[in-house]
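A single chain, nothing else alongside it, follows as structure tokens in the form predicted on its own.
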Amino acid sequence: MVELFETVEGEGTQAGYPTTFVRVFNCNLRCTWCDTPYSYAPAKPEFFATIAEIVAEVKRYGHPRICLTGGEPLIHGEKSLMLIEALAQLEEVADIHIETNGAIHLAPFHAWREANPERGQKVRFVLDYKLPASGEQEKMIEENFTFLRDTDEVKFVIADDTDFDMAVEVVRQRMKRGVPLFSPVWESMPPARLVERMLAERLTQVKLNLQLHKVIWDPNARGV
């Protein structure tokens, strides 16, 4: 584990709502713009916890929304699925959004969601599709688009115009379901420039995705 804390969700369709964050350790990618390098090697896990201990802490906070993140929260396979199932069993939990990086196959997690409709309807994927500037685009699993529902989200972190053009292509040609989110790398794609391009392309169903937590707190602050 890396950290477990309460804050307001900073991104996506649930931005602004009080949320419990569960950040697990390790990641299979090394994106150039990653803002959580403390969540994978050579860094070390901050602590170890059983599923029961994680669930108990989530219950203590009592929020209906949970963000399962990392690193890559699905990298642990069956253990990741066991954690999702345990969290979904909590009656007070209504939404578990899983921030996954696009390089983990969603098939087994989708199968569980389909086989467990009552608990599965609480679980949503926030698929972070990597674009050229990330350095990891070739690792994207395109089949993952077939496992998305209308309530899922696809996040595109956009560092430059090449990234923008690729994101538009993916949205128009490969996305059939889910909410597309365009998130700027502020140092190289100012938000105003991203909005200008979104409007010029008439992307009426794409949501601008700004990271509220980096506005409210220091961009490098942890546990917020």
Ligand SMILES: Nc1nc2[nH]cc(C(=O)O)c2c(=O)[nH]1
Second form
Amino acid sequence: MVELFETVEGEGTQAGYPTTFVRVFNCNLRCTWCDTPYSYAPAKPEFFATIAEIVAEVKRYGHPRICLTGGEPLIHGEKSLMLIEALAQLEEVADIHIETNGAIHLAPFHAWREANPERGQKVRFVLDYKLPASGEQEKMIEENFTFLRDTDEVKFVIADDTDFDMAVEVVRQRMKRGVPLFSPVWESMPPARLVERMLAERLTQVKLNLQLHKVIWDPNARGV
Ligand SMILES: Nc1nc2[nH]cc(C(=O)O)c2c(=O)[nH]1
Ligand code: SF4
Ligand SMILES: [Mg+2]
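Can I get the form predicted together with the ligand as well, since the one above is the form predicted on its own?
Following is the full complex, with the preceding chain placed first.
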């Protein structure tokens, strides 16, 4: 584990709502612009916790919304699924959104969601589709698009015009379901430029995604 804390969700369709964050250690990618390198090797996990301990903390905070993030929260396979199951069992939990990096097969998690309709409807994927400037685009598993529902989200972190063009192609040609979100890499894509291009492309179903937590707190602050 890296962090377990409460804050407001800074991104996506639930931005602004009080949310409990569960940040799991390790990641199978190394994106050039990653803002959480402390969440994977060679950094070390901050602490260890059993699923029961994580569930107890989540209950103590009592928020209906949970963000399961990392690192890559699905990297632990069966253990990741057991954690999701345990969280979904909590009556007070209504939404568990999972920030996954597009390079983990969603098939087993999708299968669990289908097999458990009541608990499964609480679980949503936020699929982070990596674009060329991340350096990790070739690791994207295209089949994952087939496992998404309308209530899932697909996030595109856009560093430059090439990334933008690729994101538009994916939204138009490959994504079948889910809410598309466009986020700028602050250092290289001014938000005004991103909005200008979104409007020029008439992307009426794409949502601009600015990271609220980077505006509210120091962009390098942890646990917020
Ligand atoms: N407030 C807040 N919202 C977030 N949404 C996604 C986050 C992440 O690091 O995955 C994040 C985060 O670290 N903080
Ligand atoms: S997938 Fe996420 S946590 Fe992993 S390197 Fe990329 S941005 Fe960082
Ligand atoms: Mg993240």
